[in-house]
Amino acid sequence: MILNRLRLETHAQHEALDHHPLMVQLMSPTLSRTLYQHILGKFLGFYQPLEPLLARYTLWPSLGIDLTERRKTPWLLADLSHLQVPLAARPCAPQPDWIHDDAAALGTFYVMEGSTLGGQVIARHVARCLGLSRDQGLAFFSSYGEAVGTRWKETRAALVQFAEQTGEEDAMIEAARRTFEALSTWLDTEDTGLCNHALQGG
């Protein structure tokens, strides 16, 4: 129930996600190595405040999940550095307001990890036009490489172990909206703010 009611219910946000205009500009036949700069630069932004607050929760050993191994922003500093971006001062997203309990933490994990799987097609897209790897300034859309598929299995076995133990659906889907809604926001906004730990990787 809980994998269906996160998928229905969050449909509205993960489409405007999808169509807003640096997501569509990502997967351009044009994409430039400058804006594709300016998109990781957008994500690291968004991650690395968010990472280091998940990680306050307790319950993802209880789920079988290994949160260390799920960290995008080492990912997004090894693609920055490889691209040449100076990593030293970078902008960051407002602190998420909307992370309160484990309900929320797991909500906002889904889409996250979610992302892994579009991550795959975006990487190809991307190795095409810039010639890059997952080794050369891919990592962080090719994340999981060949265990993308066993990661999602993971995800989606601790969404509904976690829903059936609590009941807390409700709570996980705004959770859930949330976090797409922060991160179309944040992709229009300007980039003020810095997050001076981006060479320590958040």
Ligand code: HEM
The other form holds:
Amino acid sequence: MILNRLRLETHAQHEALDHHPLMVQLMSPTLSRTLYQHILGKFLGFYQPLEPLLARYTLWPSLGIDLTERRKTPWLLADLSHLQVPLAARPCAPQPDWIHDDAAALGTFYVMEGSTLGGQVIARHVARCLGLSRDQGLAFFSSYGEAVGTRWKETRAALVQFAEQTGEEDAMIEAARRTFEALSTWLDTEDTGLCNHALQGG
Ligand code: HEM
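Shown: the form predicted alone; wanted: the form predicted together with the ligand:
Next comes the full complex, this chain leading.
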């Protein structure tokens, strides 16, 4: 079934991301505030082109998903603003080129939402290392707080419903893989191009 397939067939990509030098440094006991800020900036650059692209698809309400409440960029902007990181010149990942239909949008959504699970582990670690809290620079990794489990259950139900209705499991999995790989590549990329997406806090 789709949930097992997504987990198993993107396992190698998740592992590669966990072992990425930036993620390893993020989880190191010697994490610095500078590195934390750099990582938040990288995630902002990754999510900024992605979120408006996913919002162009109209399938979400039929799957019980409110995409607005799932947005990660407002949390990232709040964190960076709290940490007094200037946002005027910020790097931006390339426009995602793997999302052309509902199945790919949903496969991408799986990765973005799954990151809130690992985020809980990361949030505890960052809180310990840097003494931050949710309202003080730790909103992105804290994500939905106590509602992480509920949101993930809703995500899983949406994935199952879509897969049963369309049979497009392979396309969902391929998009999920591409999302993981694009994030790894983006973490490797020097910060050159600047983002022209409007900043939308909230
Ligand atoms: C150091 C970084 C990370 C760590 C330590 C980590 C850790 C974890 C853990 C512990 C889980 C399982 C949680 C559970 O089953 O309750 C998980 C699930 C997941 N994580 Fe990560 N994660 C990291 C980064 C990321 C990132 C950056 C993404 C994507 C942007 C991501 C995507 C996912 C997905 C999609 C799942 C769900 C797997 C499933 O289908 O059950 N993770 N992660």
